[in-house]
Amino acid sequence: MPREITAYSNPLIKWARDLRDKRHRKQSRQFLAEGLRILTEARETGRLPTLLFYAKPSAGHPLVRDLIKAVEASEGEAIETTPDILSKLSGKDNPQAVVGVFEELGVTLDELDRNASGIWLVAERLRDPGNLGTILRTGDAVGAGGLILVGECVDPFSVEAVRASMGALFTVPIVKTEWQPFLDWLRQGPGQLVGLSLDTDSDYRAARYAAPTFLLTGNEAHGMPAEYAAACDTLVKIPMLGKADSLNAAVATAVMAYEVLAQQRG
């Protein structure tokens, strides 16, 4: 049966909350997940949270009690709380009906299949967790085999990017590298590498994008570094009719991924 919490100052509420810090996650390899909607996502794919926490007013949604049961069928833990504490675990005056904690998710590249799917995502010191969450989106959209976040990006489990990845987060898998570790292991086997870049002539439309491919989005004020751009197999540009200069870097990734699933699809 669930237990019931409703003081702020239980050392289980403080820990949890504490997950909102990019240390505390690190240390503990968990992170907080928000929302039925997420979290209903996430069971899905076989993701449950080692700690549920839900407000007594929600205990009869019956995707809220599907919830519980299979996490304490899983040895987890479903507590029972206010939505005060819940607001403070998520940091919203109007929380979400339930918040969970979750193991950190993430693979390597050597676990990635690179022929699983003919896109993948790649962004390099991404460093807006709305952009990354909605670049998590676009690659569960299309499809991508994962997204792998390289250099000094943006944490992809705070409390931020897991909410603007509206679940994708569970879909789509995640590498965090470093570039040469990148570029050597895309070099061992097949796979083109598309840059997003202003520093071009060429259309992305009239470029070829071979299966597998993987797109190449820079950072968002200054780019990708130049030799970066120099070890793509082509850079491509997305043509800018208004006063704008570029577009917004989750907004492109979308764009190019969208032309890229049209051709491999024919």
The other form holds:
Protein chains: 2
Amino acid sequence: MPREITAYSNPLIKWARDLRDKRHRKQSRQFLAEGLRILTEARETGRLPTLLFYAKPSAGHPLVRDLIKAVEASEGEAIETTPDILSKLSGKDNPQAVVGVFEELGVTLDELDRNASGIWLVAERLRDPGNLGTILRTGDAVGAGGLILVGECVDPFSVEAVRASMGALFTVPIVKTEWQPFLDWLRQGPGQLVGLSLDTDSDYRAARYAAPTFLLTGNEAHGMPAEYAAACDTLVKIPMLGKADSLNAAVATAVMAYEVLAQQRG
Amino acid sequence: MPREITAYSNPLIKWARDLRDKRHRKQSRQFLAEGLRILTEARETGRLPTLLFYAKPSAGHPLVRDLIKAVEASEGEAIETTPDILSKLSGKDNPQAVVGVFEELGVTLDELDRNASGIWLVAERLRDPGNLGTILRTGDAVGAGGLILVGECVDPFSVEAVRASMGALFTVPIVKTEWQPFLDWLRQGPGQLVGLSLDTDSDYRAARYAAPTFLLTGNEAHGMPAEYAAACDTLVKIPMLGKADSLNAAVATAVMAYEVLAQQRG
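Next block: the form predicted in complex with another copy of the chain, after the form predicted alone:
Now the full complex is given, and it begins with the chain already shown.
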């Protein structure tokens, strides 16, 4: 039977609430994900929360019932609470029906099978959690093998990134690494490194993307360092017809990824 | 000479600060834009702020000096203030060098020349300011004729939307309208209405996009109403290979817009 917690001062609530803080996530290696849609998607990929919080009014919802059962059948715990506490856990005025605490995901480069997909996403020094989550969501949609985060990127397990990913962080493998280890690993096998750049005349539609293609997206404000661009097999640009000289990083990644997908599907 | 304001209690500061609030924007028909990059871009398109706030330490920056001169040469006023007050105006810990107050933009359907561009973006009930700004930024990049907002969309002049647009709200005409007036206007001339939909087998790369093409993107959570989809000349889908059934709205719009652009450029 789920236990009930209705006091915000309860230590477990406070502990879960603190997972909105990066340091606390790093120590505990757990993170928050919210919403029936995302938690159900997680479950379908075999991932269950270690703690599941749900609001009493939602207890009768069939998907909530299924989640409670699944969590209790595993090592997890289901906790009935109030909409107000859920709202505090999620930091939103209109709380989702459920909030889950999950163990952090993440794989190493050596665990990746580069031939498992024709498209891999690589982002360096990505700063915006919304962009990171959106790139994961796109990665899921194009069937990317994974998202490789190079250098000081924003935390993919922040509440904002998880939210923007719409559950894709459960389906797209995430690697955190640095530039040199990534490059060393890349050159141990097949794989074309394609960089988005302003300093090239090669249109992204004219280049050819053999599988596996690794798409490198640079920092939102500064793009990628010259050294990284020099290490790319191909640099391509997306046409910019207006006043601005760049697209949003998640948008640019998606435009590229769908071109690669279209070519590889013939 | 610019006047100096160093007290947060100054009525002008309070008035400008309140432009972060939608009701106040609606009454005054003015909005805030921040950052040297965006304000310089605005200036290059012939748009100057009615009020320009800059922090004393930035007064020597050549672009800030140019802005001050231009604002004072027009009907506007330049105001020297503190980084702390700038931070309060922009709502960010690390304030930009400048914050400007601009008169609201916006045109009507009848002011649009549909043959001025091959691509037009149409969004209905768009809820997220980041998505709206990002769509404007993409619209600038593909040379879209404008962004037509149908129904209850988020305010394009909110601080978050302006920020995400990276200045594109000064270069891409914005129309706010309702569905029926839009459809009536559309059918008075040439123009293909293309809707993104999950309920079609037509791949977006297989369809043909003659100029002018109007790309309709539906609400983030619910997509577009069946009635709107039925009014489209063409419904297309973007392939989704993963678990999720949709892309981020700004990403989907960009993937579509770049396909239209590629076709129209031959």
